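One chain is shown next in C-alpha cells, namely the form predicted on its own.
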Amino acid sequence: MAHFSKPAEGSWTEHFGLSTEPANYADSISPEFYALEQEAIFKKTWLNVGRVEQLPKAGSFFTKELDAAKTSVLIVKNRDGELRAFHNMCRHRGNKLVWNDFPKAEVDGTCRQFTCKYHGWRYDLDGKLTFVQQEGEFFDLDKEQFGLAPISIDVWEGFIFVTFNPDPQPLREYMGRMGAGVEGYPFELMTQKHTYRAEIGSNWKLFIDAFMEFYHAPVLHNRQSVSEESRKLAKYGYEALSYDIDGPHAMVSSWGGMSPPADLNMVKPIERTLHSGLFGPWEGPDIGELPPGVNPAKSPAWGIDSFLFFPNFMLLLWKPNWYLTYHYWPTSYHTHIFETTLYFAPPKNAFERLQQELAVVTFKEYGLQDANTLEATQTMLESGAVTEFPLCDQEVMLRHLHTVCRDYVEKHLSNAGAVAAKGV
C-alpha cells in the first residue's frame, strides 16, 4: 500500500500505527543492544558496499570495513566478468589478505592474484588457493578445501550489496516495493563522483533520524540562508509532502526548495552566480521520465525523496537529476564512521564543475552542522538524566527506525532461545 498524502484525519504517526507516546533512546546508548544489533542487523540483512563502476573490468577489487559485522570484506570481477566477495582473510592463519600500509584502511585496484603478505600464500580471482609456500611442510593439504570464505553478493541496480545471512531473501525481493518504485532511474549515467567521510561520535541510528525529519532544518541550519528566507523558514517551518513504510524500509519526500528560487534574492550571490546550492546545480540534464517511485505526492513543490533502505543505506534522489547516497558503518554503539557520494552526468565544461563542487561543498557544511548536533545529543543521553523524549509527527521515520530495530533484536533473541530450548 502506498502512502501518497497526508492522511485525511489525524496523524501520518497514526496513520502508520506507531505509538505516539513519548520515545525512549535506550537502544543508542547501549553496548548491549549493540552488541546485539551486529547479530540481528547486520549479520542477516543485506549491505550496500559499492557500485558497479568501482570494478571496471576483469582484476579489478575494492575492500570494505564492516566492523558491525565483524569482518572486512573482498569484492573483484573474476576473469568472466562475475562479482565474487570474500571475507578479506587468509586461510593460512588468518591475516588480512588485502591491505596496505594500515591494516584498518580500505583499498582498491586491479591485480591478476591475491597474495598474503605474511607467508605467500596466493588465491585466484575466484577465491581459490592456488600457491602455499613450501607445500611439503604441510601435512596432506588439500588446496581445494582452503579456499577463500565466500560471502553472498548481488546487484541492485548496480549497487553492489553483500550479506552474511547463509540463508538469505533474494536481493530485489529484499528491496520491496520502494526499490521497484525506483527501477529505471539512470544511475549509470551519473558517474562523477564525490565522496566523503568522518568518523561520527554518535550511535548511527542518531544520524540517520537528522536526515529523515526536516524539523531541524529552519533552526540548525538557518544561518546557511540569506537572512529573509531565514526567517520564513523560523516562521513557518517545513513540512514533507509524504511519508512512506514499506517493510523495514522508510522513505520522506519534500518540497523542492531554492531549485531554482522563484526570486534570486533568496539565495547568496554565489549562487546566484553559478546557479547551483544545497539542492544541486538548477538546470540538471534531461533523463526522460522519471520512476513511478519517486515523488510519489506527485507535487509541483517536489525536491528531494529520500529513501532508507534498512539498515543503513540512504539513497537520495533530487529533481534537478543527480543523486546521493549516505552510509552509516557502526564502530560501536557510540560511534559510526559516517559515508555521502554525490552522484552528477559528468560535466561537459567548467562552468558545470564549478556547479557541481558549490553543491558538494555546501552538503558538507550541512554535514558537519549535523554531526556536531549529534555529538552533542550522544553524550547527553548518556548521562541518564533524561529518559523520555517526545517526537512530533514529522518525526515519524525516527520513531520507524527504532521500531525496526528492536524487532530485528527481538526476533533475533527468540530464535537463539528456541534453539537453545531444542538443544542444537
Contents of the next structure:
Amino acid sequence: MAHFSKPAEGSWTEHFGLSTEPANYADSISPEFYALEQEAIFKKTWLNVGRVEQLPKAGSFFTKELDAAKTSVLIVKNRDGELRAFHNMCRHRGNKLVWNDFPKAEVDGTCRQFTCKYHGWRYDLDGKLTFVQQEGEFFDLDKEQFGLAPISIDVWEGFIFVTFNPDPQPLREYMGRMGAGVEGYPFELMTQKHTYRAEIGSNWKLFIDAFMEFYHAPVLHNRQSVSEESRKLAKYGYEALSYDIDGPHAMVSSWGGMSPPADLNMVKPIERTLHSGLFGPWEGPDIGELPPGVNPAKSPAWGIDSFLFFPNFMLLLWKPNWYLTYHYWPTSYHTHIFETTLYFAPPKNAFERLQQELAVVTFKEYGLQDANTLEATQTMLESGAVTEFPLCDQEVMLRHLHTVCRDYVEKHLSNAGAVAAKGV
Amino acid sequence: MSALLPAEFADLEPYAADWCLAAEPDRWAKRLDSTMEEMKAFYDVCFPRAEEAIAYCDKFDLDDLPDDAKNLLHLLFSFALVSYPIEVWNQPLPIDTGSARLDRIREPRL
Ligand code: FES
Ligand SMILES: [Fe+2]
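Okay, that is the form predicted on its own; can I get the form predicted together with its partner chain now?
What follows is the whole complex; the chain from before opens it.
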C-alpha cells in the first residue's frame, strides 16, 4: 500500500531515468576500478575537509589525510584571515611537513610558521619558504620558487572544500540546486560537536548506499523501538517523502521523529525521561524558517533530509534543528574511514546537554548496526558467487551513486583516450 | 574517601566510582566490561532519581558546575548509555554489531 505519492512515471527510478534492471557491484570489488575512481573522482571534484570553526584565528591549521587523492593536505588561516591549502609536503626532499609522532595521524593547532622536522626548512602561513638551513650550501637556490604546493580551496556555508582539479568549477556552482536550497541554514550556530570515527572493511560506496536508503531501517534496526512500535514499523515498511537528483548530487527526504511522540508508550523509558532520542531533543532551538530546499515535499510528517554532495560528503538536517555530517574516505578498494560529526546548538543547561548526549549515544547504537553489515556484504560481493542484485524503488539513490561513479570513470577514460589519440 | 556526589544523592554514591566518567570512550569500555546484573542494579537505582539529579545540576551554570554536580552529570551520561543494554538489547553490545567499532574521537567536555 502506498503511503506517499510517487512521480507520474509510477516510480522514482523511472522518473529519474535510471535503469530498473538488477544492479551489479563490480565497481565496488575491483582495485582497478578504485584506481580509476581516484583519478576521475577524488582528484577532480570538490572535497569537504572541515568547517571554518576549526580555524578560529591567524595561524590555526589542521591536516587531512586524503588517501583517495594520494596526498595529505594542510589547511591554514593566514594573517589576513584567508584560508590556504597546500600539499602537506616539504619542498626540500618531500618529507611530510606537519605531523606529530605518527605521520599518518591528522593533527591540528596554531602556529606562526611551519618547520620541517627533517632539515629545518621553514614556511610562513602563505606557504612561502622563509628559511633554509645552511642556505649557502645550495646552488643558486631561489627561495621564491620553493613555496609549498598550493591547492584550490573555497568555502560554502562555512564548509571548507579543496580540489586537486587544476581547472575547477566554482564551488557554489558545483553544489548546485540542492546546495542553493539549504543556503542560509544556521550551521554557524551549531557549534557543539561530537565526532565518531571508524575504519570500515568495505568499499566507500557501500556505506553511502546504507545511508541513502531507509528500506533497511524497520528491519536491521527493528529491535531499537519498543516492540509494539517496531511491529508496526516493520509492517508499514519504508517509503520516502521524496527524492531528488541534481547532477552528481542526490537527496532523500524522510518522515519520522515523533518529537514529541503522539503516545508516550511508543518510546523507551529513557526517551520519556530525557525527551530525546534518535531524532534528537524533542524541543530543538528556535532557528526561524527553514531554507526552501529543506523538506521539499513540505510534509507535516517530515523528520530528516539526507543530502549526498558527490562524492563523499553527506549532510543530514533533522527536524529538531540540529545537523550531522558523514564523510567516507577511501583507503583502498575495500576499506575506508567513516567519520560522522553531530552538531548541536550549545546546550543552555545540564538537561539540554544530557538530551544531546542521549541523541549521540543513540546514533552509535544504530551506526554500529549499519557498519557491521558492510564488511559482511563486501566479502560476499568479492566472492563473485552472485553478480546481479535487484534494487527496489526505495534504493533509487544507490543506482544513481553507482551510475555517477561509472560515468565519471568513463569520461575520464575517454578524455585520456582522446589525449593519447592526439599523441600528446 | 570523600563523596563524589552531592549528599542528597547518597543512594547513587556506590555507583559513582565506577560510572562518573568524563569521556565517552571510558563509559563505553565500562559498559562492555560490565555484567547485565551490574548495569541493571545501576539503572534501577538511577532511574527514579534521574529527574531530581537533573534538577540539581540545573541549579548551576553549565560552564561552571561544582565538582559534585559535574560528577552527577557524568553519572547521568553513563545512565543514558546503559539504558540501551537494559531497555533494548539484554546484552552489553547492540545486537549484530560484533565486529563493528565507532569511536567517539571528539566530544565537548564539562
Ligand atoms: S625534507 Fe624538509 S627540510 Fe629536508
Ligand atoms: Fe541504518
